[in-house]
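Here's a solo chain for you in structure tokens, the form predicted on its own.
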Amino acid sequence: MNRLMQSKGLINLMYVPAIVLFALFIFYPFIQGIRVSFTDWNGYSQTYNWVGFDKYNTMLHDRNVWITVKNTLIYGFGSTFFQNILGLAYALFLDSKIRGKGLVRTIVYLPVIISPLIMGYIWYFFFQYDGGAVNDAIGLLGIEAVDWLSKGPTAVWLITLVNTYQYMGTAMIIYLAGLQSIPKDYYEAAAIDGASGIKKFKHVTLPLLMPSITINILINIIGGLKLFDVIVAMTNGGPGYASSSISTMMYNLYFARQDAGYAAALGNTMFLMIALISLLALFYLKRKEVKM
């Protein structure tokens, strides 16, 4: 008994390094961020003043903040929608008896391992106005060049599609694992009942795939809402704040405007927004899951 208690005590001690690291690199900066949001600290000075809720009040009346919130929601929900539709389509293809599945899986998953910043620069060179591959291609058809990245709505949706392209491979892998875990008995029972391919998908595949859908949607929403690298590479949030996300606006507030208090207030708001959306999605999707 004593030996068992000693072993449990040793196991508990193994949690200590993780707790210390969490406290140092997650919890302490989080608390500091809340404190800084109530000051006028510029991010460099040794002195600062307590300003209460001034930064939050400024944020509510800042038109640029509302533009970035709208863009952030488009990045989050747009990427989630396209990544799941395309990821599921590829997974269904790979789960069928068709040749060339290994090649398709490699091609679709390959962008995941590329740095988001590099991916952004690759697509920037495709869509840039002077000498961009897209404008060169449409120029051959006699179509006038388009400044894709200087128009806010166009740039926002292009960035959303680039983020989709990069991470739909992750969604595909998760869906493929989910599809391959569904017992074949369910499909055989459905076939005996006379169910067609669409009915099998609707009444067997989709309900039993809900755990994979939950994981994918949560990962994609969180990733899209905090999107940063691709935006910096393709437009740097411009023109103005037309394609900016909350993450890129925080970066500009801190380093360009040297307003760390405002950046911290915006960061805290982004944290609450992502937490609220993720929890609502989690509770809703968990209720839709069925047990095999």
Contents of the next structure:
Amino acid sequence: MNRLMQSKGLINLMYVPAIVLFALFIFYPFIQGIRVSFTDWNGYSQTYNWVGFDKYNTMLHDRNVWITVKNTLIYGFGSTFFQNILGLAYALFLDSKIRGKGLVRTIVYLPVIISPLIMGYIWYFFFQYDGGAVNDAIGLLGIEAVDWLSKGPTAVWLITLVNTYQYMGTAMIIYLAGLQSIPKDYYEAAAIDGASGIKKFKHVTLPLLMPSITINILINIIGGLKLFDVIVAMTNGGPGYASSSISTMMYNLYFARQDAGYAAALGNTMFLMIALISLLALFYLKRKEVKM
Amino acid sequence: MKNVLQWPKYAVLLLIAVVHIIPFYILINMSFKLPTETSSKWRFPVDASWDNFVNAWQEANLLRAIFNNVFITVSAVALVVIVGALASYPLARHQTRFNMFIYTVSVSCLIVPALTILVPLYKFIVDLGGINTYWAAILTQVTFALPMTIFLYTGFINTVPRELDEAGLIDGSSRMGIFFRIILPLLKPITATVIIIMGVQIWNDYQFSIFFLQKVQVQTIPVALSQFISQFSNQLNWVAAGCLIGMMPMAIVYLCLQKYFIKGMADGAVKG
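Now that you have shown the form predicted on its own, what about the form predicted together with the partner chain?
Below, the chain from earlier opens the complete complex, with every other chain and molecule after it.
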């Protein structure tokens, strides 16, 4: 017994390296970030002043922040919506008996492994004004060239779609795994009860896919709200802050405008926002799972 | 008769494949076209040439960048696997209140977007003298990969029967001995998943690398490409060639091992 206790005490040391890393590179900076957000520190000088809630106050009255928050929410929820709808549709289609589905799965998943920065550049070649692939194509139909990326709302939705294109493969694979874990008997039982295709989907497939839906929605919301690389490549957040996410705005505030205090205040707000949204989504979806 | 009914299905299949390949088709077209050729991006190049690749390779220092990427990714993934698996064993097997708290805190770090703590993290790395060093980049990558890794490993260890541990204890093994001799070998499938998911994430990372690895000697592919592009933004054919070279290493690994990538992602989602 003594030996068992002793060995139990010792195994707790196994997570010490992980805890040390979290403490150094997440918790410590996080706490420092709260401190910095109450100062006017510029990011490099030795001196700074305490300004209290000034930066948070500025933030509330900064029109660019509101545009940026709205964009961030579109990136988060828009990507989640499209990735799940398309990912599920692809999964259902590529789960059926059809030759060549393995190859198509491989193709759809390919963008997932490519750097989002490179993906952004590739799509820039489509939407650039002068000689872009899209303008070239619509030119053939006699439609005048459009400056896709210079209008905020259009650019925001296009970036959302690029993010969807890149990561819908992940959603598809998770849904495929979910579909394959549903026992065939359930469908046979439903067929005996006289259920049609749509009814089978609604009463058998969808409820049993809830765990896959939960994990997909969570991954996609968190990923979408953090969006950074694709935006940098496609518009660099511009024009102005029209297509900025909170991430790209922070980057700009810190490195270009050297307002570290403001950037930190924005970072803390973004942290609260993402934590709140993810936790709400998690609780809501988990409750749905239990009900099933 | 059956085949006739099937054709719309195959039409859809073909359509999906084509739509998803188009971006790569455009990229390849552009990278083989000389900057003097101004034909549509949809057309094949008239005089296909390797010139853009040569320019991108030299100007963007891609050889150096590829080496740095390999070094950073391999070291970081190795550390993630070791630190993550070690941490998950007590968290899965010894579920005291305190350990449950540690688990919750670890996995909660998943929702901390790295960029929200960028300002103080960057300052901290500067104070430690870690800017333009491999170790700072590797350790931050490891830290931010750990929450997901711990989540996956703990989920998997929960499915390994506890009887195995008890048998080991009765045989007189220490807990550490049980972990290394019994548990670790059983973790191979989830380790493959962790290596793939975290390997892709760390290989492609831009947000940390752009802050911590600015010098040519240490920069990774995404950083090298972004600097190359800001320098040659009017030479989009060079940029395209650079992007194609930059995505090649990972694309080749993926196309050779695609079964494992897809299976790894699926297993991670189901067992985690």
